[in-house]
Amino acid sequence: MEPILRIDNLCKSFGGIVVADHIDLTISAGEILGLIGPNGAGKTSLFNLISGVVPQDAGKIQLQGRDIAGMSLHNRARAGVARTWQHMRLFRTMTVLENLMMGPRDYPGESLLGSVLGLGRVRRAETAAHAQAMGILERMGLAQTAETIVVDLPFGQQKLIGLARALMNDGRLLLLDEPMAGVEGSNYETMQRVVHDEAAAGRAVCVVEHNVGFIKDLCTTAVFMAQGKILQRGTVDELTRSRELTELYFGTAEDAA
């Protein structure tokens, strides 16, 4: 499989708190990798390092062989790093469609010069983005919500809109930070189906999620993190059968039983 993301010897600390301790990780095209571990393990911090929210202290981050470690968050998104957020970060007073239209990674209208000198190009890009957004909403069964103010939707649908906006970035790496928190029923099934489809289309997907059942149903492989370190990689069944990892994640083995 084609490696999409490669991380080598990634390190980050905030004062005396180490959130990434010499991390090595590769995620390939078509793979859905789950990150599991206790609170404070460094899972979201790893996403923040990959996407450029915070700079690393040491190490390499390569996207399809390209070094992105020195890039800003904005330029990493343009390079093809798409992600969702624990708290969604939707534009609350905007419609669903307007939220999605903020997502494309290469939009000529972002530049004043591009807007002035390339009006035709801007219009074509806007038309294409509109069609892309409506196609994603159709896939999720949410086309009828396009003109709805996003905060007027139920919470589970808002989580799907967060995923939909990330999918507007058509890059090869998709980072999902606790996508299932507060999601159940048909929205759960939609989330699972769409993520499977994205991997099948060639994206590398990485999921931080406390819902171990969702990770088990969705992910081809999983990584267990604790104290900024990757302790083990394998299937979810393999990781949850480990007495050491079970005690780190759930407490004592008796508590997990």
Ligand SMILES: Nc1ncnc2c1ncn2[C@@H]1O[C@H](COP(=O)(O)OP(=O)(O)O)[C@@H](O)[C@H]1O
Given for the second form:
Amino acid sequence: MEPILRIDNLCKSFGGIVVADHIDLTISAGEILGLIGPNGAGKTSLFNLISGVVPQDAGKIQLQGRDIAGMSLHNRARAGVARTWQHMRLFRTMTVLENLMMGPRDYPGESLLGSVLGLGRVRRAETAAHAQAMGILERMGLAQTAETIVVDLPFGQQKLIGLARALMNDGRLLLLDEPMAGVEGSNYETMQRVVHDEAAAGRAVCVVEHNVGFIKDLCTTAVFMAQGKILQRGTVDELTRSRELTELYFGTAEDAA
Amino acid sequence: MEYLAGTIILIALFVILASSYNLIIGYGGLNTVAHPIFFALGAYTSALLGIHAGLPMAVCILAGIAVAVLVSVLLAVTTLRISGDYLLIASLGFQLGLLQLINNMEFTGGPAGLSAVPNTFVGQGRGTIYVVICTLAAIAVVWAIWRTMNGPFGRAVRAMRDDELACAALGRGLISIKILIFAMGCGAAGLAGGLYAYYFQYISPEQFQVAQSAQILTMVVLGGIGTTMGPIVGALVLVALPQAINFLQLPNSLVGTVQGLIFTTLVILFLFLRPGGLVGHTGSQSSHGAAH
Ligand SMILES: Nc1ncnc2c1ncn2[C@@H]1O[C@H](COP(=O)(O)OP(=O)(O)O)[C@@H](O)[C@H]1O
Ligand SMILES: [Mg+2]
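Can you now output the form predicted in complex with the ligand? The one shown was the form predicted on its own.
First the chain shown before, then all remaining chains and molecules of the complex.
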């Protein structure tokens, strides 16, 4: 399989807290990799390092063979890093459709002149983005919510919109931070289906999840992370069977659930 | 007649100033107090070119806009990269410093200002011609801002205001968006300055004091921050009101006091009764109503 993301020796600490401790990780096209580990393990921080929210202390990050470690947050998105957020971070005053239409990698409407004069290239990009957004919403059965202010939707649908907005970025890497948390019923099934379809279409997907059940539904392989270190990589079944990890994490997690 | 023309022209110019200030602080969320100095840059550039180079009025005013845009980009590029808060401090320093410079330079006429701005139109119709020009300019500026805010650029600006991090993580370059907003707003202030210089034919540093940003801000807040119509209504009320008070023929010693009282009362009343401004939604903090 074609490797999409390749991380070598990635290190990061905030003051005394080590969130990435010599991390090596490769994610390939078509793969859905689960990232599990206790609270504070550094899962979200790893996403922040990959997408460029925070700079790394050391190490290499390559996207499809291209070094992106020195690039800014917005340039990494343009290079093809799409992500969602644990706390969604939707644009709260905007409609669902407007939220999605902020997502394309190429956004010629960022030029003032094009926006004022409605130049051809901007108009074409807008039309294409609109069609793409409606297509994604239809796949999720949410087309009828297009004109709704996004925060007026139920929580589960907002989570789906978070994914939909990320999917507007047609890059090859998709990072999902706790996409299933608080999502139930048909929304849960939709989330699962869409994530599977995206991987099947050739994206490399990495999913942070707290609940092992979700990881089992979504992922084929998983890595276990604690204190900024990747402790083990394997199938979800292998990881849940590991006595050491069960003691570290799963036992308590299942007690709590 | 000439008096009425003067009032309408002032209203039109303040519509330009208030709308562009609203673009910067209301839509862009960029805190600056330097709007009067960009007004001054437009006025001084076009006046000086008109006086010394004898170029046509349109060319001089365009040059005034260009200088305002250029300087605003320099200010934004150097400060916004550091942080948004830095812009506020830098804009204050820039406003005070540059005005002080104008006050002390010989070629700007120092405190006495410039009074020999060439007269482009002579005769009876002069006031009317300027009323038409300034009104058209105001309409063009308001239209351009409205178009911007309702197109893909404006959508990016609103997204940025809702959540900067999420917006940047979708690939939007926030710094360049902010610089463009700032440049557009300051360019409009430069346009107002050029028109001001040509109509009144007299400019001096005291017309561009930092306190003027408070006056323009009052127009924006009173009318409705973050709306298209708000700054227009605000400029109309705050320019027309003092003129109306003049008509009351109060003794000179009272005029200042009465004006101060009325403005202060208005602002305080609005803060409590209509925090969204005259055209904004009642009760909403910074209305996005007109932006949808
Ligand atoms: N920007 C930051 N500054 C300081 N500390 C941070 C920052 N981001 C995360 N941390 C800390 O790093 C640790 C890992 O956090 P996080 O990556 O969010 O964990 P997880 O997502 O695995 O629950 C936590 O102790 C958190 O407080
Ligand atoms: Mg997390």
